[in-house]
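For reference, the chain that follows is the form predicted alone, supplied as structure tokens.
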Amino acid sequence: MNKVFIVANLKSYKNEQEGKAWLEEFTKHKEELDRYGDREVIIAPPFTLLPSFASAFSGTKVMLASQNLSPFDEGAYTGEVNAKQVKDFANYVIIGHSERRNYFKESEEMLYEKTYQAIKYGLTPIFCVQAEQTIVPEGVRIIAYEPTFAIGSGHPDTPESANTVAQGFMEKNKNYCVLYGGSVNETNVRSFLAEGKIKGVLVGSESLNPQQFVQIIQNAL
């Protein structure tokens, strides 16, 4: 993998109007944004959103990613949105983040299935870890290192840390993907990029607003 993965976790935020407001500020950048063959642009709304942000994508460089999916298949899994359904709007999802191992107590075995049920139905996995000794399912090639010190907090984790993590997860498979998440913004973003173990960045709350996270894609290299 030689782009740069630029992803947006808007997390649970914007509402339908809120999203359509993201969206016209965002592709007010599109053509500007299209000339960065070297960086892949995901982003992650809710699911509420995912129809209207496929839709305002179709056609563009522009992926999506889902942030959660069902560790079941298709069935009686009431409220669940399983895999198959995903993959009709986005061709990324998130697994694994640690505000969702945190807060809804997601185990190894409950990852392991979400993982699997993403690959089952052509979905392409970003798996985040904690640290160099989280479990990575078989299957997973992007990697998102996020430090749950870093998380919303405002104070990321040091470039030369970051990449340290990274080169560990690549000696242990030379295929991974290394992102880096956790307070990225568009002042620091080129500097967990300039070491060259980490291969993109996972944003979380400075993509909220979509300006922001223009300048993040601008200055990524």
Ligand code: PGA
Second form
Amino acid sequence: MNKVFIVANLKSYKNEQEGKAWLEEFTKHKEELDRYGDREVIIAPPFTLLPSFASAFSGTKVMLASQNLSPFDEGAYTGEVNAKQVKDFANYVIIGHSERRNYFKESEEMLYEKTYQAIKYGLTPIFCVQAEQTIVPEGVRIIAYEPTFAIGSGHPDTPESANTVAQGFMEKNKNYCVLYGGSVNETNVRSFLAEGKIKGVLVGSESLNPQQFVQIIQNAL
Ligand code: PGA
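Give me the form predicted together with the ligand now, not the form predicted alone.
After this comes the whole thing, all chains and molecules, with the earlier chain placed first.
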């Protein structure tokens, strides 16, 4: 895992038309993005856009993630999208985002089940932690440290503090790859990665505009 991860989390934004416009704008930068072989670009659109994004990025280096996953295998679970279904379109899945924990009351046990399902079907979890004390299920390799105060607030954690948290996780497991998320933008992205322990970023608000997201990818290193 030597590449730097740059992940866009489009959250619950963009209908089909808006998703198409996002893709059109983003893919205008395809040639310059192809030059950045040292960056693993991952986009997490809403479920409804996964199929169209998957066909748009087929044969390219851009990877896709889902933002959520059923804690169950396939079966009679109305309204859920399971890992086997996601795997048709994506290689990664975001698990344990604070918005899921807070608004949807996702418990540690549920996050464990989601992680289990992801790994069972070959999806790589990007497991969000809110602090150094957050419990990480077994099998997780990529962690995104996202302090709640920094999400969508315009007030990121300091690079030094994020780096210390990353170091703390790596002392628990040297194989962890720790990303930072929370008010990352084109101006501050490099400062997080420059600290040494942070191996990527998870970007919310600033990824909604594809040009800004491209700028973040460019400025990362
Ligand atoms: P933000 O969101 O970039 O808008 O702070 C990050 C996230 O929630 O993953």
